[in-house]
Ligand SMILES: Nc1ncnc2c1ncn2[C@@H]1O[C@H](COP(=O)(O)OP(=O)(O)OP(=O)(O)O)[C@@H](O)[C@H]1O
Amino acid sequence: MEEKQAVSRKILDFLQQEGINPEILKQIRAFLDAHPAGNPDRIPTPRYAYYGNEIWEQALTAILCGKNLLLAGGKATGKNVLAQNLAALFLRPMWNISLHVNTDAASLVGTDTFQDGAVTFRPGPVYECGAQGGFGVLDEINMAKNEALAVMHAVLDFRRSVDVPGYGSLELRPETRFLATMNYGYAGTREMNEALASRFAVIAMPTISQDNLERLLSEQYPNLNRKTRGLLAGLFFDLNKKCLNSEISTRALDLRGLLDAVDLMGLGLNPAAALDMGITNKSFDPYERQLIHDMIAARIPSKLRCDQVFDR
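In the form predicted in complex with the named molecule, what does the structure of this chain look like on its own?
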């Protein structure tokens, strides 16, 4: 438990250094004093910090106000990283609930099960989360059918209760919050029901800023030399600009892919090839692929070797 408390303090220090409003920090401390930490095995230890002060302030204020949060934005904008950081900061056990077309009420709330010759209730993640005052991450919420999510209405609004037919209802512990994530408009997603959306405070997750991307690269890859860091961040923002101008699709604008490429370089793969694997080849249109390949070649010479990318 001390370990998790240390992580929470570290995130609080980070927020202070970032210049987050001191009033918010004071309220976080008050929350921590008022709500003892939950089951430590379920409190996450985030691998990455989330960068972006405005978003931090919006998210923290909503949580402190008792709201549920919907993080909406493109791929790899740090939605799950932020959710993990919030659970770790507030010392809340976290449930990751991945939603999909076959999600139904029983898989969220719980279901009857046969045990030792008797029918008993096996709680689902939403029930557990509410009973233990956790943070429930409803991942990719717009992949689920709206009918399946109707059961969440009472959970997410002022009633704050989980109804289980035949077993009565559970009142959520006061520190319980639900954090939903969604990519809008991607294949397999649906239009989110208005009644559901109305139960969340919504944050439009932006693409990371260029400064923050450079910081992220230097945090995650301390060996990566400064010049390469600049080149990679520049490349990402070239792609971003082309996407905004609709010259290329958003397929190749993939921060996760960029970071994967740096991992591959770390194991000795040629940087240009690594970037093709992480970025270029995410596009399946030959014309677009060539365009992206050329953009990368303009910044990262194909002769560049991985030992020129890292300071050893």
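It should be emphasised that the depicted structure is a prediction, and the values quoted were computed from it without experimental measurement. Positions refer to the first chain, counted from 1. Only the largest set of C-alpha atoms that superpose within 1.5 Å between the two forms is called the rigid core. First, how it differs from the form predicted on its own.
- Annotation: Cα of Thr280 displaced by at least 2 Å between the two forms, core superposition.
- After superposition on the rigid core, displacement of the C-alpha of Lys67 between the two forms stays below 2 Å.
- Rigid-body analysis on C-alpha atoms gives a rotation of 9° for the smaller part relative to the larger between the two forms.
Return the structure block for the form predicted on its own; the form predicted in complex with the named molecule was the one displayed.
What follows is just the one chain, with no partners and no other molecules.
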């Protein structure tokens, strides 16, 4: 638990350095004093920081006011990174609930099971989250059928309870929050039910800025030299511009892929080959793949070596 508390303090110090409103920071400390840390095995340790003061202040204010959050945005906007940072900051156990077309009420709340020859209730992630005062991340909420999510209405509004037929109901602990993520661009998504949407405070997640992307690269890879950070950030925004103009699909706009490519470079793989693996080859259309490859070549010379990328 001490390790998790150290992570929380580190994020709090980061927010202070970022210039977050001191009153908000004061209320975070009051929240931590009022609600002891939950199950340490489920409290995340974020790999990445989220950069963006305005979004941080919106999210923190909503959490402190007892609201549930809907993080809506496209690829590479840091929805899950922010959710993970919030859970770590508030020392809340986190449940990642990946939603899809086959999600039903039982998979969220729980279902009957046999144990020692008797029928008992096996809690689902929403029930567990409410019982332990955790943060539940409803990932890609607009991929699930609206009728399956109807069970969430009482969980998310003023009632704050989970009704389990045959087993009574559970009152959510006061520190429980639900954070949903949504991307309209993915295949299989659908229009979100108005009744469900009204139960969230909504944040429109912007694409990371070039300055913040360079900061992220600097934080994650301290020995990545400044010139290369600038080239990689510039490449990402070249791809973003092409996506916005519908010249290429969003497959290549993959921040995870960019970071994966840097990891591969760190182990000695040629930078151009690493970027092909992390970005170019995410597209399966030959014409588009060649276009992306040419964009990378325009920024990253094919003869660039790993010893020119990192400061040893």
